[in-house]
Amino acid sequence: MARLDCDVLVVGSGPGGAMTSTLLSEAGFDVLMVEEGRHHSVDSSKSYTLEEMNQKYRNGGLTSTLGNVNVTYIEGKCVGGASEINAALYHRPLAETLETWRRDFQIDDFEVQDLMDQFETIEGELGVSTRPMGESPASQLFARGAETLGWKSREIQRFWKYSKTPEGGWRSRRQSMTETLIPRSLAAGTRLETGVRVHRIHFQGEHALYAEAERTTEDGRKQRLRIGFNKLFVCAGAVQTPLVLRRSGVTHGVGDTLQMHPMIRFAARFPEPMNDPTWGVPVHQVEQFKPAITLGCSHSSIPHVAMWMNRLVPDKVARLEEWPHLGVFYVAVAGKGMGKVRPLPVFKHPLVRHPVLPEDLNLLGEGLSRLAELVFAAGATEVYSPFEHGETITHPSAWDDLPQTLPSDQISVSTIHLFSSLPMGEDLARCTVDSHGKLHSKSNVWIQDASVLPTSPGVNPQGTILTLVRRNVQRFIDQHTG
């Protein structure tokens, strides 16, 4: 077995982790961050390509929740996790929503003002903004529909960069953690060990001594590993993160809560041509339902198109020549369902069943019959049902028609976003981390990643995260240091 040593370890290097390296070896900490996947630049396969999911995605993105509906879910499997694979898109949560999680999770020195602050830097750090060349023909498309019917909808703004090139247009790139955070870490004197897998920490009473691992080389060969610390910053996420802990033996509360935006997609036809992969995915959303629902623009290549139409489409082969009026549109809701994670024996994956219970189901048939309401005032044609024997719609009034409560054995429902499966904060009845992501069980463990976040932001939370885990860190480097 091999041994590696450090003062502070960083399990994952996804947003969580790279804030967290960042900050501690900028203070001064000796940090060793280990990831499972490798380092791969952001470019370094095309995005939403087969390519990009062996490369990039645990189990190529073919991970499933068990429950009365099966949620397919995505994660990052490479060296700074999902902010490599995701749309990058930048919210702030909402301010109910912060003032929510302090009272109801009892979180100290939770202050939405000196939230926003930190909302701020986040935005001055990482790059976050709108399209300077004005959007895409698809949000351009669906900001029509949303104006006919008088909702709120906007542009949502990015982690990405943007420069004019010497010809007059524009480049852009996408401010991954690889492209910001990442460099900044190694440039402090992180250390990064790819192709690591945590099995599992052992402990002395409170205390975490060191983790047990596994390295796998570029080649495919397997080797033992042990690696102490003094401290320990798990952030793997909301899946990955409560697995570990669990196969430690750390099971009060963790994993109990996991929480996500379930989603539907549908695909839908124009007579006008509005999918131009040359803009990458649309960036529009409507605000009007935030944020219980949100409704936005898929990425709507030919096989993407191609799943979310459903098996009764007839001429699928000829529709899909004409893919440029074609686009695949979503709902998502702010899922109440909390599911579980759980180790296996043998198996290296978890178990994570999670329910969606009837309200989701009922907010996401609110969000389709929306959706489609906006997609027809848009001047779609022609809505694929987004149940698996649904007939193709024509018509906004023949939506009336379809079932009022969905068919839990027809819909595919999909996530992008799992979190809160160790919620922070002081009620130790809900709470599995305090205030600030330290374990409430353990002296000398932290977790700063997705799970601490008390429940739904409504929002696509990379944002949140990057936040509350840079707020936890500057309290353990102010207590921590002279």
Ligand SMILES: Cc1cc2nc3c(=O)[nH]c(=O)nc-3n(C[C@H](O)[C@H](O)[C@H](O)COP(=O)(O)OP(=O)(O)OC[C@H]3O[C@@H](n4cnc5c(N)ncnc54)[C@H](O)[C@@H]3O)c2cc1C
Contents of the next structure:
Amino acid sequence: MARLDCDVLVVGSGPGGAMTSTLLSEAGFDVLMVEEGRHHSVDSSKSYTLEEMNQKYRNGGLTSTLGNVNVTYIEGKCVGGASEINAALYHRPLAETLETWRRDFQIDDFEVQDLMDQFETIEGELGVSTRPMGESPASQLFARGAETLGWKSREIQRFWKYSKTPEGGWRSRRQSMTETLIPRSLAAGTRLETGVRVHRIHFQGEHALYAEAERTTEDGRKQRLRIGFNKLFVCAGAVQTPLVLRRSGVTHGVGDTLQMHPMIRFAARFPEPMNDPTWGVPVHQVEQFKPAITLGCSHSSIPHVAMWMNRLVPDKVARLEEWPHLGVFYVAVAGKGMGKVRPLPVFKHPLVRHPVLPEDLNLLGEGLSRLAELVFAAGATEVYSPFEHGETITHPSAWDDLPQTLPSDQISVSTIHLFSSLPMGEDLARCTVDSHGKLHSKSNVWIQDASVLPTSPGVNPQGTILTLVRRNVQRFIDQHTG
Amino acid sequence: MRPRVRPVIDSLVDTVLCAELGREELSGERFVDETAAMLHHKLEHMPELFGLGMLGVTLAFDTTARARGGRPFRKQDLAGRQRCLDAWKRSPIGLFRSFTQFYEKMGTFVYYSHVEEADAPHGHEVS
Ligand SMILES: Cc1cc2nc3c(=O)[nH]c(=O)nc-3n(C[C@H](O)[C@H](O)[C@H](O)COP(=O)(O)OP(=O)(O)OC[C@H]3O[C@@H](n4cnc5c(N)ncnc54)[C@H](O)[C@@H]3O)c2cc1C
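Shown: the form predicted on its own; wanted: the form predicted in complex with the named molecule:
Then the entire complex follows, led off by the chain already shown.
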């Protein structure tokens, strides 16, 4: 078995791991970061395509929970984690959400103003912006619908950088981890090993000693590894982090409270062309019903639109030929259901059981009904039912009673936001890690990723993850340096 | 299991794409084989629990279709195959519905991904 040694081992290179390794290396620690996926540049594949799914998504994007309603979920598996495949929408959560976390989970030193300062730093360091060239036609349409109904809506900022081309056009680039923190981390001395999956951690009492891992070379050969460290940061994401811990025998409260933002999409048709993939994801959201319900526009290339038009759509082929008139829209809700992540004997992948609670289904129904109202107000002539046997509708009143009648056996629910599998705080009945991410039950293991969010942030989570991790790792540095 | 399952996947994809494109048969149609090959690849890269389960259910679907059409699914004509798929799509058993959903949704997505790549390799927003 090959051996690697370091002072600090960071497992996973998504937003949590990238932030952790950057700050620690810059503070002078000897850091080794291991990542199961490979290093691909941010533009090595087009966004939301089959090629990207095969290259950067875990299991090619086909992973599901089991429960009353199965939820398909997406995780990134590449250097930079899901920041490489996401829409990079950026939000600060509501101050009330942070205050509730502080109170309910008994988080120490968690003052809203301090956190807002951290958010500001992140915004400056990574770069968040709106589009200098204005909103896409789909976003403008969405905004018009919201305005007609008197609902609050806005263009959402993104982790994105824009620059002018010599010809006077715009060049744009997602500020994913491989574009921002990973190069900074490497420049500060972090060693990055890709294709390395940590299986389990070995402990002596409360102390973690070494990690057992497997390296897969580019040509598919496997090699077992033993990685020695003094301090361990697990940043493998809200599903994989509890999986690694449970495999290692750390089970108390681990992976028992996985939460998510369940989401349903539908496609709609407009009289005027409104879909142009060169604009990328339309980034307008309705704020009126947040944090419980978010309404927005989705990526709408032909394969995505086609997937969201069921077999009852009349003349589907003809309609698809006019795809510039078609767009995909989503409703996402702040789910209250808590799922469990469990390793399975023999298998590499975990079993994730998750209930979509009746109240969450009601919210999804309410969201769909409101979303239909909005797109019709924006001028849509047809909304294609997201239900397996649902007819196309031409008026929003057709879905007036959806909150009560959502056919849960006919819906496709998915999620891209997973968190809260190891909530942080001092309330030992609910929190597996302390106010700064250290495992309560171990002396040298910290968790710094989406897992530590106490509950749903009610907004796209990456900004909150980066902010909490920044805060937590700074505390670690203060405590472990002269 | 692989050699046995691939012909069933081929006929599932054929059935799904005929319905999708409103056609009686797909001879000469582009990307049908590519779609079936990609679905097979996807099944093999799913988490083991689902991938193995789905492969098993695919074989079971083929065999149990005898009860409906007197032959395995892959040997039935298009109308028979569509009836078999429709029956599972309306089944009270969630697993059966998930099965048809996988082939319909992924089949559609993969097929149009190939079409889009070939016909309209226009710029998605870079990165
Ligand atoms: C399609 C999509 C769109 C999204 N859009 C947005 C958005 O617009 N705005 C937003 O705020 N959020 C968005 N998100 C969510 C956001 O990307 C995630 O919340 C965030 O990336 C989570 O960060 P993380 O560090 O916790 O984990 P991840 O990003 O999941 O990173 C974990 C990394 O650890 C690696 N890893 C896992 N297990 C191991 C192991 N055992 N050994 C070694 N390495 C391992 C993984 O391969 C992965 O690279 C989106 C997510 C997806 C999937």
